[in-house]
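Only one chain is given next, in structure tokens, and it is the form predicted alone.
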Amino acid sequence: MKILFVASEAVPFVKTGGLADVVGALAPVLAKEGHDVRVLIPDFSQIPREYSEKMSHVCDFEIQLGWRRQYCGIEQIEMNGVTWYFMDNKYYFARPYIYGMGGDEYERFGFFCRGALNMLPLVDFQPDVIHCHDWQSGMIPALLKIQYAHLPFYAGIRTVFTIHNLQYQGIFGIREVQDVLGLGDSLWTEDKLECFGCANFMKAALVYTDLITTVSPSYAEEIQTAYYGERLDGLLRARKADLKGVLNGIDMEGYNPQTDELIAENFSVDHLEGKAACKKQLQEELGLDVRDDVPVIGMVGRLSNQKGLDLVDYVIADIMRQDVQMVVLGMGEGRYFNLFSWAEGEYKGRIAARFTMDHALAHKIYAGADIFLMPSQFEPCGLSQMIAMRYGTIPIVRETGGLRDTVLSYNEFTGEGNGFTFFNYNAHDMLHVIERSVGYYKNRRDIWATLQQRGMTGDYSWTHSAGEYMKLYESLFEEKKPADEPEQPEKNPVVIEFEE
């Protein structure tokens, strides 16, 4: 099958979230495969040169936005089976930002959306289906349905459009958008493009895609109610027979504790002895007390309200009350860096935070800690769970999303689990969790090396979700019976016994 991904980051060229994760490891499965897989991404000036040089160009043509006519370069790498192809335009790509800080991001990704399409027939590339992620291509299952089926090139293309996280819609002027992308005033209705007044480059997708998918089970059952649906529940409700949720994997070899070079010491589930000099390092290197017998409580990822950090100011005080230590990494909201600069300095020793993008001390926390904290209000997989299992830190995280999918609470009269969990979005539950779990790290060690052993000998790859994601690529091409030939039941056939 021929496959196109299109997105706005991908590993290891540009990331900021784990959309990029996503895109990175999993098209190189699908090609392992034996698929012609593709990979479309904006050739931002974050690219780093040791890829950018290694670049060769495809092609170039010029796109009409409205009244303008912009470049389009197309340049190519081939890497682990997949060819990575990078759309360039400096005026709209060559920033000192990847999202959000400019006042055309409308025109940005409607440039994107648009040139994914144009380049198809000038590449020499028609793909059987064209898997869009997230808001930033959410315009071209749109765009493809309105204005491009009726070209025979396009005709037999099917669509896929994932949601990563609903939160972030690509939400603009209806003007605005009309006059780069050409869209008539017919198509601005409920049942179309209009969102609450609004163009908005999520729903468009969710509108026009074949299919719906998004990066978990339990997620996909969220977003249909009101509380996750972003205001987009009932279009997704109304879809629910299209919307189907696969939980992600990881990278399985980039994040191996028996080989990663980014760690201080190399170990396994059979050998667990390295990750205690993982923990000392770790305590060193951010100038916390070196001590083996207090459990380091790791949290890595954006420092928001999602991740639940509002909780965790709720209780800071509490938890450091217990004896142990706390390392933060990560960017985001001011509220939240005051707050771990405070306690940096209120509990010298046991708790040190990092501002910042650093993936070497990601990993090393990943090893070094013992206790992963992850009380997101929402989550729609999460990765930093599964990663923190692989390296045997035990997770807490709350029951939403990827989360409750991935990590389920030990049950100490069944002795089934792997983790800790809570339900409620509510600071003491977490509390009492983290209570619970430290009771279990200081007094029953026997517990806690199984618990290690169950995330450490979890299947977190991309070949079961990969196969799924083949099946539902395969279910857009099965023939379905027209609505006025409703499918027969088989019959059984009739048994004549005689006697004798």
Second form
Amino acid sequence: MKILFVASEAVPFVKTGGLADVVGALAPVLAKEGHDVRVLIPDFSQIPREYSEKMSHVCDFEIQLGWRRQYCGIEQIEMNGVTWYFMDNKYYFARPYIYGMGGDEYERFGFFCRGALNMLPLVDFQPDVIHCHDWQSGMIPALLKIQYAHLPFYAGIRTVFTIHNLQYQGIFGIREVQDVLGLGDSLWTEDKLECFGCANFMKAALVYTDLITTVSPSYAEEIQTAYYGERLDGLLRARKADLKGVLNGIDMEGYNPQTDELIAENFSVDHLEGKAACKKQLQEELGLDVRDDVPVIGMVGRLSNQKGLDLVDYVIADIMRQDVQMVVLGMGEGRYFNLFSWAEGEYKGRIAARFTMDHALAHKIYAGADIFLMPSQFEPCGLSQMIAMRYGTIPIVRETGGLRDTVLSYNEFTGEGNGFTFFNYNAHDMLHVIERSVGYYKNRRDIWATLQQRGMTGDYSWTHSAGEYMKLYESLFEEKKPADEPEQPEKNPVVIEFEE
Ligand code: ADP
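Requested next: the structure of the form predicted in complex with ligand ADP (the form predicted alone having been shown above).
In what comes next, the whole complex appears, and the chain from above leads the way.
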């Protein structure tokens, strides 16, 4: 099959969050199975030189955006069996930021969507499926159906749209988007492009795409409710039959404690000694008291409300009343920068916080921490909890979205579980679970070791999910079943199995 991924970020070129990990890992897996997989991302100036130097020029053309004409260059790298395309326009993509706050984002990513469709005949690639990721590529399914589908080259192309985070929708003024993309007035009704008086790239995709996926089965259910639906739950319920949750995997090679070169000492499930060395190095590097008997609680992720940090804020004094250390790595809201900066001074030698994007430090925390805390308010999938488990670090998560699908709370009666969880979005529920886990860390090392072993031997690879995506792509070309044939209910693909 010929598949084009369109996204705003992909590892190893440019990354702000899990989206980049997913695009960067899934494309090569599909390519390995013999498909012609190509990926398009913007040629951001943040892409490291080692890659930009390797790019070769494929073609360039002009894009009409309202009354303006803009240069659009396509650069290319072949890597891991995938053709990676980079859309070049210095005015839009050579800025000191990847995502701006409002401003002309509609024009930057309107340009990107238009360019993605216009480049196809010029790079001589006619995909069977365009797989779009998040709002930045959201106008592609709409433009394709509205403006391109009558052209023979485009007529057979199907689209899949994956929601990585429903909270970010790309909401702009209708006039501005019309000005850039030339979508006539009759399209701005609530069953088409209009969304609560605005233009909304995510909604445009959800209306026009052939299939919708999101990154975990639980999140696929949750976003059909008002609490998680971000005002699009009605539309998602209406498209329920075309909506599916496919759990993300992680890059099992990139995150492998046995071979990871970024950590102090390698370790494996049978030889955990190296993990102690990683903990010691983490404590030394971050200026924490070097002690092997104190549990280190790690947090890596965007410092946003989504990640449940207000719960941590609420009970940080209670957490620190126990004999624990905390390590935080993240960038984001000022409120949490202030919180953890203050905490670092208040609990000297016990809390360390770093506010940068630091890939190497992230690995050191996954490897060196004992507990990984992720109390998210909502979590489409979450990769960090899986990475943590791979490094023998026990997750504490809230039961939501992908966290619910990957972490099962330790049950002292049945012995099942691979971490600790709580359900209500409540700071004291979280605190209680932290205390519970610290209790096991200190007093029941046998159980702790079992949980570590389960986490480290879990299968977080892309194999299963890549197969799910292929099935979905293929389903786009199958004849629709007659309506009277009952659908077989499908089993939840996420199965947490434990061997005793
Ligand atoms: P989200 O996509 O919501 O940001 P995920 O858990 O899906 O959250 O993915 C986050 C990814 O980004 C993980 O690979 C995590 O390690 C990484 N990450 C987040 N913040 C940082 C940071 N400050 N430094 C290094 N890596 C980070």
